[in-house]
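Quick heads-up: it's one chain on its own, the form predicted alone, in structure tokens.
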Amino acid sequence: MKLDQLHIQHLRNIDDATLEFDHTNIFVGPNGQGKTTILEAIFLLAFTKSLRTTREKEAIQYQKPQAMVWGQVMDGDYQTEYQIILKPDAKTTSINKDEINKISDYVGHVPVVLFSPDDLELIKGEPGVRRRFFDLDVGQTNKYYLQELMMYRQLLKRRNDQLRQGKANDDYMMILTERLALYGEQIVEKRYEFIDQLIPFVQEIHAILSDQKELITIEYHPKYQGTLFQDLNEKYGMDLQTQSTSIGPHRDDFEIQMNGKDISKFGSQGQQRTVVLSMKLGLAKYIESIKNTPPLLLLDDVFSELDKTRMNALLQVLPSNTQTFITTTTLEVVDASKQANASIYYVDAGKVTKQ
């Protein structure tokens, strides 16, 4: 898969830019000039979501009515156009100019894997950060997961609304709880399947990055013990007091372990960063194995965060068949051979100039 062209309008500090891409693309410039906005535009094109905020309207340029991202993608011999329009109170998505109303029918067409310095929160951050990682990436490879997740969130909102109103455990609440449990258990099952399929790819990458010294595993911890429906009923009194649903996949967490220990507690900063890199590059290989096409790889200022040894190891494991987009403040941290085969763009005050 290859993103041939990208058109950005009124997205953050980029007013208007049309870019044509090669296999490796490097964006150079000081911080705050718009390099990450280019990656954000590609991320939007893939997920319909911002990589920086859950409120996409914040990405619209000040005093502009909307922002737009358009991309032309080649997958084998097939050329497809994708477009996202963001407005303060709405968002529209289209494929080949046909509007797509369901997110589950859009996400997954342009697979993307992003690594940025903020991804260390995958280890150190709150459980919601880890859930978002898994939800986005399971959704790239399984549209039914996205459908189930959306239904689960709708049912969860209805149940919480009932709890806030102090409703008794009547027939309507029982029906809501039963349906919530049904979708919840399907989500949990697919998360387990995803981890089982992903982890061999992560372990293969990490063995190279750690010189065979570290073994990575991922433990999934659902917040219920028996069946979800039974446990939700048992927790009903507590949920009524707190006015929220206390268990289910919206509360679950994942633990990333290195040599059998929680890396958030026992891993160094360098080890944690390397584990996240392994997870992202392993994810890229996993997606390729499912879709028979490599995802787009977005690397946001990652080289400046690594020492020389880990940087060289990363360059060795970057998949050669994957179109890559790299941001950096200086070309000095990028391997000379990668520069020689790359398109280089200078970004300054939202203006993008190809070398």
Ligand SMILES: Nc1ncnc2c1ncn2[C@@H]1O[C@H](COP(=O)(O)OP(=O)(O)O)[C@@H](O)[C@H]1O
Contents of the next structure:
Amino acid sequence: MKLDQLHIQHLRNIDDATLEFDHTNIFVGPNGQGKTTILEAIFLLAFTKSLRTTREKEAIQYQKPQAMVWGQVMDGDYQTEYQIILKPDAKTTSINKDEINKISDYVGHVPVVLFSPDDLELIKGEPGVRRRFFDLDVGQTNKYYLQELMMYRQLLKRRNDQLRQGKANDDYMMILTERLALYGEQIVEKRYEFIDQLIPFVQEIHAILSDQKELITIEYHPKYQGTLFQDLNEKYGMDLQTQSTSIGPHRDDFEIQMNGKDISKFGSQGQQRTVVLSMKLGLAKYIESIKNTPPLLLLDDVFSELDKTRMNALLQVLPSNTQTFITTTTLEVVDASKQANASIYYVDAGKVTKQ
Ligand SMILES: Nc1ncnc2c1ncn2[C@@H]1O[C@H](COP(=O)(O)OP(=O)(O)O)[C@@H](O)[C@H]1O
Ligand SMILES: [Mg+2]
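Right, and the form predicted together with the ligand of this protein, after the form predicted alone?
Okay, now the whole complex, with that chain kicking things off.
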């Protein structure tokens, strides 16, 4: 799969840019010039979400009514156009100029894996960071997951609205809770499946990176004991007091373990970095195995972060047919072999110029 062309309009400091891409693409420039914004454009095209933790609409250029990203992707001989338009209160997606109303029908066509300096948050950050990782990546590999997640969020919002109004657990509330539990349990089941399928890929890579010394596992324990429906009803009184739904997949967390211990508590900084690298590389391999094409790789400023061993691992484990997009403040940190056949773009105050 190859992203051939990208057109960006009014996204952050990029006013208008039309780019043609190669197999390896390197964006160079000082901080704040728009390098990450190019990766953000690709991420938006794939996920309809920003790669930053901010809301998508904040990416619309100041004083502009909307932002637009258009891309042309080649998959073998097939050529497909994707487009996303962001407005302050809406986003519109289309494939080959046909508007796609359901996000679950749009996401997943262009698989993407991002490496960023924030990846360590996957281990050190709040549970929400880990949920976001799982939700995005289960979502890009399973469209039913996205549908269920969206239904779940709608129902959750309705239930929380009722709780805020102090409603008793009446028939309407019971129906709402029943449906919420139904979707919630399906989400939990798909997360389990995803972890089961992902983990062998992560373990294989991590065994190489750790010289066979460390075994990585992911523990996921949803917070309910019986059925989600029963537990939600039992907790109704408490939820009424806090005016929010206290259990369900929107509150769950994942624990990443090394040799059976929580890596966030017992791993060294170096081990933690290697584990996130293994997770992302494993994810890329897993996606490749189910999509029959490697995902696009977005490497945001990671070369300055990685030591030689990890950098070599990154370059070696990646299949040679993986299209890669790299940002860096200086070319010196990018491996010479990676630069050899790469296209180099200079980014300066939102203007992108190919070398
Ligand atoms: N909504 C916006 N409209 C215009 N400019 C923005 C907006 N949001 C952020 N910016 C600016 O766009 C630039 C984005 O830079 P970024 O892509 O993060 O740079 P780099 O990755 O090269 O360091 C920053 O200079 C930031 O101040
Ligand atoms: Mg950046």
